[in-house]
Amino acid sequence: MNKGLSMKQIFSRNWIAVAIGNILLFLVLAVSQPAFLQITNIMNILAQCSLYGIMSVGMTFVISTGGIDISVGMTAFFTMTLMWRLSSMLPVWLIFLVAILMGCVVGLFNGVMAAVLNFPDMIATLASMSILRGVGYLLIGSAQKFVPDELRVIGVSRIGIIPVPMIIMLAIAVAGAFLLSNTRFGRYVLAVGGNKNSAIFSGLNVVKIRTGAYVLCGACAAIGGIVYAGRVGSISPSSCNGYEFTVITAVVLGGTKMSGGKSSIVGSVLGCIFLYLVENAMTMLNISSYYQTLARALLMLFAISIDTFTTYRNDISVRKERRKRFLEF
């Protein structure tokens, strides 16, 4: 076998930059705070970053087929207070089923307004996201709602000393790689990102396609709502705001490209823990959560420059091929 050949391969991934990024922001923390490589802490960061890696895996699939969903922190919202609401009248499988079967309805209202109706994707999704916020709103009201024990068993359960939601995430993430990669789905929802007049002109059903990859993503922020729901142990009517914005940008950091086309799974998990400890260490340095803010907008802003420059580069390479097939015709 070719060595070097291998080692190109290796580097070629596209998310291996978050990953390299992720090694050496780990190292920086565990020398400076020696108690960060303590093995309770570094589940309890895998946990506490499972929400978002979780939704990232639904809106991966999104964004592959050159779309964008930012309802997904309301969905997760949504899916709490709903969970809540029904506390007290069924059984908590029975609650946990319906939570993740309204997220599904919710993509599939998503899909139909993007994928049927032809709105904007970020329009349709906007929309989507303020009647998912009013929503919840009626259910708990203006105070912070406490969730019973009961609901609370997914968030704060392990196995050993693993996490469930840790787990829940690693389960999902390794189910949507595979859907990604080995599936004729998966490679739909690709064709139809990298260039949807070719996937139509191919005969494939792209608004099914499309509606299922948010559907998909539904499903993944209501699993999400779960999550959060049974760690943090309470709901207010600020639970989940901005959840899009840093799940977005944990895709498009761990390599999937926004117009669609190319994606990681793996490099999306990655993205998550990246932010999530690059938060971290903004914490241990007593940094105000209002720069935290400041600095998770300039990293989507970073890497949505990646991903333009990087589409433009390729481009640019392209056109120079073309012409210089033309001129050797």
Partner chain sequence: MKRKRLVSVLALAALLVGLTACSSAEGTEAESDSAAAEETAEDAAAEDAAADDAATEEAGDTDKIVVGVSTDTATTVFRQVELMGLYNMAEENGDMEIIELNADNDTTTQATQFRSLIDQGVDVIVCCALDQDAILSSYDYAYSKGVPIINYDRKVEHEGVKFTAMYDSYSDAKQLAEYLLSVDDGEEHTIFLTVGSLADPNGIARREGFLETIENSGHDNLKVTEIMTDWDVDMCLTNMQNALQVETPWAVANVSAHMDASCYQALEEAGLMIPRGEEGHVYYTSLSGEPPAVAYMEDGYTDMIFVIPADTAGEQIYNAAKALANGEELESDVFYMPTFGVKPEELEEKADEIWTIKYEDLLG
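Can I get the form predicted together with the partner chain as well, since the one above is the form predicted alone?
The text that comes after this line covers the one chain and nothing more.
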């Protein structure tokens, strides 16, 4: 009978490092800045990180297959520009639907290029990134545009004190975690990432699985765009520039292996929370802007060190176990 998780099992989870990082940073902030513990601040952090949190769920699927999608930032940007263009033509719910569908189409395009045509994932999504940026520029021109109030409903609304973006992030994270751990598709995703050739020989439709992961990623990026447009309220040509790297950082911090096969949705979301806790800490502690960059880098290094340390410990215990079994045999 399984009587819950042992400490050893808990520490073998790949998201444990980022969880420890979050807890330590949380404690430091709680002690050094009493305002940190205010519920409004906690809600703020969760609302702020929801954009990356949503995108990181999709990205986790792609990275789990051994791929990478560097077009997520521009997918979100393109979605926003499209929403802005459609704002006077369609009802709000339809605009959101079209935006998500376009995200899926972008994902499908990426999937076809990477999985069907076998272009390197990085190159395929780099191409989409440029295309989407170009189309986005054409849609909004070179000036900052302001998002109509009706399109901001998702980004700024709250249910009680809970921001809607946070609810969306949690819902997507729960659905993503379920899909990855409890469904055949999720297991196939990890199998493809773990060893693509074995997956092919096992009869898995690798093309479909990889394309599916990209479609999910595109949809998440589009939802991210909807949240961004609502939250920030304006779109400029530089919006979402470089967001893909923050999303990838969060996913990797969360314990997902870049080579695929090992991932954690919980970890990815915790990775996003960690990045925003760091951001929160910098401002709350009024750290000079010149030191902020350095402090951010050191905290990231610290989180990665915990990850490396826990992975190393796990590897040692696995090796010990194997040796023990071998000797017994």
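Keep in mind the model is a prediction, meaning the values are calculated, not measured. Between two forms, the rigid core is the largest collection of C-alphas that superpose within 1.5 Å. Positions refer to the first chain, counted from 1.
Core-aligned CA deviation for residue 296 between the two forms: 2 Å or greater. Relative to the superposed rigid core, the position of the CA of residue 43 differs between the two forms by less than 2 Å. Taking 2 Å as the criterion, residue 70 does not count as shifted between the two forms: its C-alpha moves by less than this amount when the rigid core is aligned.
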